[in-house]
Structure formats: structure tokens, C-alpha cells
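Let's start with one chain on its own, the form predicted alone, as C-alpha cells.
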Amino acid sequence: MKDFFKRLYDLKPSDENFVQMRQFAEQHGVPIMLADSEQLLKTMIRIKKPAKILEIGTAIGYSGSLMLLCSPQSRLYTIEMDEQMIELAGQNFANNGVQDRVTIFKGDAREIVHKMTGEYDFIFLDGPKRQYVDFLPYLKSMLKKDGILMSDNVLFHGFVEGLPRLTRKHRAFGIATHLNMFLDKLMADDDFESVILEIGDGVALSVKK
């Protein structure tokens, strides 16, 4: 049964592209999704079939390509500030045949998100972890009713759960503190139905009521 579901959700036409992208990311220290989180993202996109996707954190275009191949009717709007990453992402979008369905917003998400308008059916939050809590009200306002917010890396290598044991001098203290604030606000927000999953590096799934 496990092998059946693995075959069901695997992306046959572009598997080699994703293998190469993952190898490049590992060799060059580019953070991309862990395998468990990737499987969850593919499943959620296939279920939701969103018309418009907003992604915070393009990197090399791995997750963006993944989402668009899982949902041929979707259009992706993605934010990235690193010029080299933007160039690589553009190449990868082209290699996967999805470049015509991508709009890249070039710049710092901390400045762009605050100015954005429009509505999205699915938001994938995978940008600067310290900013998750600041992004939340803006992302909430842009998310359609019954839309899904998927936030990746919310447990941050276990440091968020272990926050009470960290000293302020610990290298992870700042990020863990901000992520903890984000999760507290997210789970307390009555406009969302949210769950935190111990998948990959921690994923929060939220549906806007």
C-alpha cells in the first residue's frame, strides 16, 4: 500500500529535473524542502487545485515547479530577493515547462508582502523564519475563504519545542522565539483551522474559515 501511494504522487515527467535540483541544492547549501514536507505539499496542491498560489521564498524554484506540475491550472506568484537564485529559478521553471505560469517578485519579502494586494487560494510560506509572525496578518488578508496557508520549517530542528531550555546566547534562540510567537498567534486565531504536523522540519497547515 505504501508503494502504491508513492507511485500515485510521484511526478513522472520531470523526476530527473527534481533529482538534479535537489543535488544542486545539497552541493551548494541551498535550503529546499525535506522529502516528507515535499510529499505533503504535493498532496495538498493536488487536493486544493488552487488557481493562484503565493510563495514566500523562491530559492531555485524547486517547490514552485513542484506545485505547478501538480496543478496544471495553477499560476504561481513567488518572492525572492537573491539575484542568483532568481536566475537559477528561472532556468528551472523553464526546464520544467512551467515558466509561462510564474510571476517572480524581485525584492525583500519584508517589503513586498506589506504592499501586496489580491487574493490567493494557496499560500506556501517558506521564507525568512523570523518574519513569519510579521507576515501573518498580511497573508491572512490575501488568503481566500477556504484557502490554505502552509508554513514550512515551523519547528526549526526541534529548537521551537526546546525553546524553554535555550539561553539567549544560543544561535537558534532568536529564530525559535519568533517561530514560537508565530505558532501561538496562528493557533489562537479563530479565523483559521490550524494543525501543526511533525513532518519534515515541522509544517503548519491552516484553512481560512
Ligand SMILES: C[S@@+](CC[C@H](N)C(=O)[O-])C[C@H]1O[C@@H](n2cnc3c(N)ncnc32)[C@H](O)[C@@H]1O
Second form
Amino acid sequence: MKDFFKRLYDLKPSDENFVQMRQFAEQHGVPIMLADSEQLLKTMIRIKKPAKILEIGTAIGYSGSLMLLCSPQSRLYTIEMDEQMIELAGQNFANNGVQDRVTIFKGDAREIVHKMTGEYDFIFLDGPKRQYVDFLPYLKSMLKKDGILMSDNVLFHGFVEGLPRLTRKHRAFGIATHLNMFLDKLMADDDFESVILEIGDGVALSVKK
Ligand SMILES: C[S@@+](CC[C@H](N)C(=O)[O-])C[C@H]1O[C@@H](n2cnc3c(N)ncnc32)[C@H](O)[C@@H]1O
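Structure of the form predicted in complex with this ligand (previous: the form predicted alone):
Shown next: the complete complex, the earlier chain at its head.
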């Protein structure tokens, strides 16, 4: 993030629980959302006030807790496969007093998403990057009209834009290729109004028409 923006985002007062969760994530290498994407997520949730939120990628429950605290009427359904993350997320949801509004679907999103049927007002896609393109039709069918899909890390450290210069051997080639396919499909989909923002690691915001 540019120093100019970092200084401004650092001015935002942050709840002590969230400061500690972020410190924990940094110390233990858990990839939670970046500070500027966090501001976007909070802003979107406050605008939309979604009754039902679906999140793919719970990690330690940082973004999930944020969304629920921004919108006291919302319920969160969040998917995570890592046992340790599920345990920590449960503790953090409890510490933030939102545990009664969360359902954690434990398991592999590659299986769970295909079987899901519910309808959601807001979907935060922040799980396995190679699967975004595969998830897209399922997420679209679960999103209500005027529902919002917010997809994080879609530019993947600049590797998606730099894809023509990568070889197959590059460690980012697979993920960048799949994210590139995801963005192509998303932007070509006339059922969505979408924009790609150079915020954080790249965020795509889509509204279902
Ligand atoms: C970027 S982190 C999520 C961060 C979180 N949304 C936040 O900002 O606080 C991605 C999470 O997705 C989980 N994940 C990755 N692949 C998965 C899969 N196939 N099924 C379920 N969870 C998965 C990882 O274990 C990790 O905790």
C-alpha cells in the first residue's frame, strides 16, 4: 500500500481485539485481509446491511467478526477446512460476541460450494484462489438479485497482470492463470455489474443484476 494511504488508514481507530488478531495473524503467517481491503469490506457491509453473508475462507475469523460487528442484523455462514483455523475462529467469534450469528461449515470448499443451495445477500470470496473460477457459477446462483460478490486477492501481487511474462515454472503461474480466467468470466458476465479495484491485493466488486 502506498505510504500516503497507509498513513490515512492507520488513523482509523481500531478495536483492541482486532489489533491483537492482526498481530497474531502476522506472527503466525495467517493471511488475513489487508488494511485497505478491510476498509472497503466494512464500508460495503454498512451500505448493504446484508441479512445473510457467505464467506469462503474463515481463517481466524477476522473478516467474519468485522462483518458481523458492522452489521448487527447479519448472519454469517463461513467455510474453512483447516482444523486449527476453525478452532481459533471459534474463539475469536466468541471474544467478539458474535458467535450466535455464525455457522462454520467445516470442510473443503471445493466440495461444500458445489452442494450448497441457500440464498445470500453478500458473498465474500477469500478462499482457495485457483477455485474462484470454478466457484463462480455456484456463487452466482446463490446470490440474490442486488446481492454483492466481493472477491479478494484477484490481482495476486501483480502476477495476474504480469501473466504474459511468467513461465509455467513460476510458482505463481497456476494461481495467476486461474485468477485471470476468473476475471475474464466475471467481467464478461452480463448478469453482474463488476469493477476491479487496485485495493489491497486487488478486489473485484460485483452486483448481481
Ligand atoms: C486468505 S485466508 C482467509 C482470511 C479471512 N477471510 C480474513 O481476512 O480474515 C484463506 C483461508 O481459506 C482457507 N482455505 C483454503 N483452501 C480452502 C478450501 N479448499 N476449503 C476451505 N477452506 C480453504 C485457508 O485455510 C485460509 O484459512
